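In structure tokens, one chain follows: the form predicted on its own.
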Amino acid sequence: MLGAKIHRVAIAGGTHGNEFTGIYLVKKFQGYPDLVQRPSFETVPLLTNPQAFALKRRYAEQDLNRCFLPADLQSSTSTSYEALRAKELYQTLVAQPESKADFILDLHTTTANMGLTVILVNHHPFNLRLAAHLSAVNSAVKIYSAYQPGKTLAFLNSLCEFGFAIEVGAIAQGTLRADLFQRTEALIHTLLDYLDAANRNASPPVASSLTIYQHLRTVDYPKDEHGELLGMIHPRLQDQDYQPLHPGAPLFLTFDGDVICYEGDATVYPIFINEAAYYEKGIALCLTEQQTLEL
């Protein structure tokens, strides 16, 4: 049992200013903060990136949700809005006791088909147990790991032990959507009760296994020498997230017409296909491989 260790829940939206379905839900809880209180913790709605949303743009000067490496956080010579953003954030919810956060949760939206999907940074067994929870209760949630022993994240969620991101999908940049906007809601309130059952020792049996997709490696779009494009996500692919791929199936079209296909030896699971916000990062897709963890 986690015992009562959760005292303050943070739940951040607009880590990406044009993440509409988070920041909107953060404003909603914040005028309606008994929605989100429960009686043995502190919920507090948080909006993590202001001054991108007030540009409506993804970040103002660099990505959020990259910049909470240690280093990052120590170095005084990052100055950068964003970099001075995760610095605050940092102070708020790790290094001040009156405002420390026991629990993240980060709201995000993606171009990509993924539904709604829980992205785990750490394999820690409580967030295992509330994941398998999550889609015991909805099965249409999926369980994404970013996880890799040995490699530090950068990531907000990697502030706190306890936590995770939901990201969900798929919706444009900048918009809203009523259905995704009322299944991410209802996942959170979710998520809430069985924080409030743990404190309780109270938690409701969950499965003995939960299958996840590991993260394994991201697939660039086909460039020539001067990093243009040559093609796009094969149609069949397209929407096609958290679906097998399989050794010799189409992953991108060209503009000559030409099909490039996966030349992976084991069946791959991919997820993010096309999403807009990863064209600059040099990202098509992310690959995954199916597993099942025991609980």
Given for the second form:
Number of protein chains: 2
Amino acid sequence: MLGAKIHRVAIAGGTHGNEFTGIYLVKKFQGYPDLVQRPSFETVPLLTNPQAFALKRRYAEQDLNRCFLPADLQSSTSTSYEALRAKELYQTLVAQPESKADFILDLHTTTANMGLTVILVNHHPFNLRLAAHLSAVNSAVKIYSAYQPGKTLAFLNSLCEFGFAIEVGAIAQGTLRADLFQRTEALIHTLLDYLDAANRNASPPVASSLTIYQHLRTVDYPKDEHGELLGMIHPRLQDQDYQPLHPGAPLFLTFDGDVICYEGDATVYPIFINEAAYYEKGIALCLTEQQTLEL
Amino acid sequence: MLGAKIHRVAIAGGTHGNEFTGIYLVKKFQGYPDLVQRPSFETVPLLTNPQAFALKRRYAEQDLNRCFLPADLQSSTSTSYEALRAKELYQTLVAQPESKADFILDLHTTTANMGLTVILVNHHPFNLRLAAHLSAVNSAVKIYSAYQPGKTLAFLNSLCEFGFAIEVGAIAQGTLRADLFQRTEALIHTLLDYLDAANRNASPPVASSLTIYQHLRTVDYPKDEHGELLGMIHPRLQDQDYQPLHPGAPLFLTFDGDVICYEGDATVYPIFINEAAYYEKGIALCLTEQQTLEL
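Could I have the structure of this protein in the form predicted together with another copy of the chain, to go alongside the form predicted on its own above?
What follows is the whole complex; the chain from before opens it.
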């Protein structure tokens, strides 16, 4: 089913240096490598942005997880810490046969109430079946797809056909929550077991279809002509990630007390609602469409 | 009752640059000054650490809210941005008669589940009565006292006999939550109304006693000999700020799955559980004692 066997799995943590769950899971796996080894492949836990973690910030100079466009990886003009780190990671995870990864799992957290989310960067049938398996084992797992045909993505996961990110929340930057730590760890073990079974052509059967949340577009906060914030997520929308947002429903509450509503024609499913790191990106939430994919 | 009348109230926001609730309340009050004016005094909303807010970090070089020891304010050797800013604030809020504040309200947020908390830096009867009034109007308001007889505190509030901080949470750094924004704003209006009534010797009566949570000590995370984190807040303690912690109850869960329990002799009341900014300070939580003060 897989075509080529998986020989090496990279578990990346700290692609954003203030997302501690992945960082301390990677440190745990580095300290106890047996936990993530499986008979049919090697697992390499990897701290991807150590400088950002040292600073306890998302990044030192620029967002590492937007540095993986092929053109940027080949550019000799980009010299930020993260641009150089992306090139190192490309060498490690793609170019060098002795360290090349066949599957990349990138661990993230969010201040949005997204629970356990798989973030797909492509719709390879293997990734879809694995995602379906994870959500079958744990019904709280949601599948968000950032894939857009014809668009090249700049994520760490773009380096590898197999794999995806796991986004866990709600959790404040720079903190750990034991419940989310344990739920993320359990999800990783389910995933590694599936990969091991797939290598033996013994992957468990999955349902014939999969519900995903397909990225549509981002929505910015209300702002004045100088780019100053004029409002915040409406209290009725706060923490309602993956819940249907109907035309006319409230999106924002301005500081003056005015309500700004969703003016679209169709019901959508917002995610990344009130993600701290997205204030600077001009993203208050992402709108997605619920879709059913046949497997 | 007050001795001297209150002529000027300072509302400080952004003493920590990533605590947005106070910052955007101050910006709102700067845009609509009438909201916080009262007949008997002037109110000055003040962004206290603009450089930290520009960086969207707690501070640029050091924690501003630890820079207000008298010795540091007089020192000529401290040259960090925040040390200099503390001296400017001392000039504005204390030394210069034309801008001197008689009451300082300092607005903070926390990733701990502390709801609306008044943080006392002294036990002046006026502050205690005001705190009692706030908790009478809104029973969710808790009173935490950082006051320790004989110990000089380094907080912005240490500049002024009258006033205290308000700590609001749980909220992630670098975000706004409309519900907490509105509850904080309502608390400020109740406070300003009380000050105005007190200036007219017409303050509403308060109960004869007040429950406070008196600071005892801080507790650090479990760490190895290199200072590396070994665990996190136990899931049963997470978000349980102001709930009784009995001897033998779980405090931490290590990454290995071991439980570390509270070994004290007496029931205490933990607060600032899992505050993001306190990881670097070596504080996992603060233990307090519930006390009743006569008013």
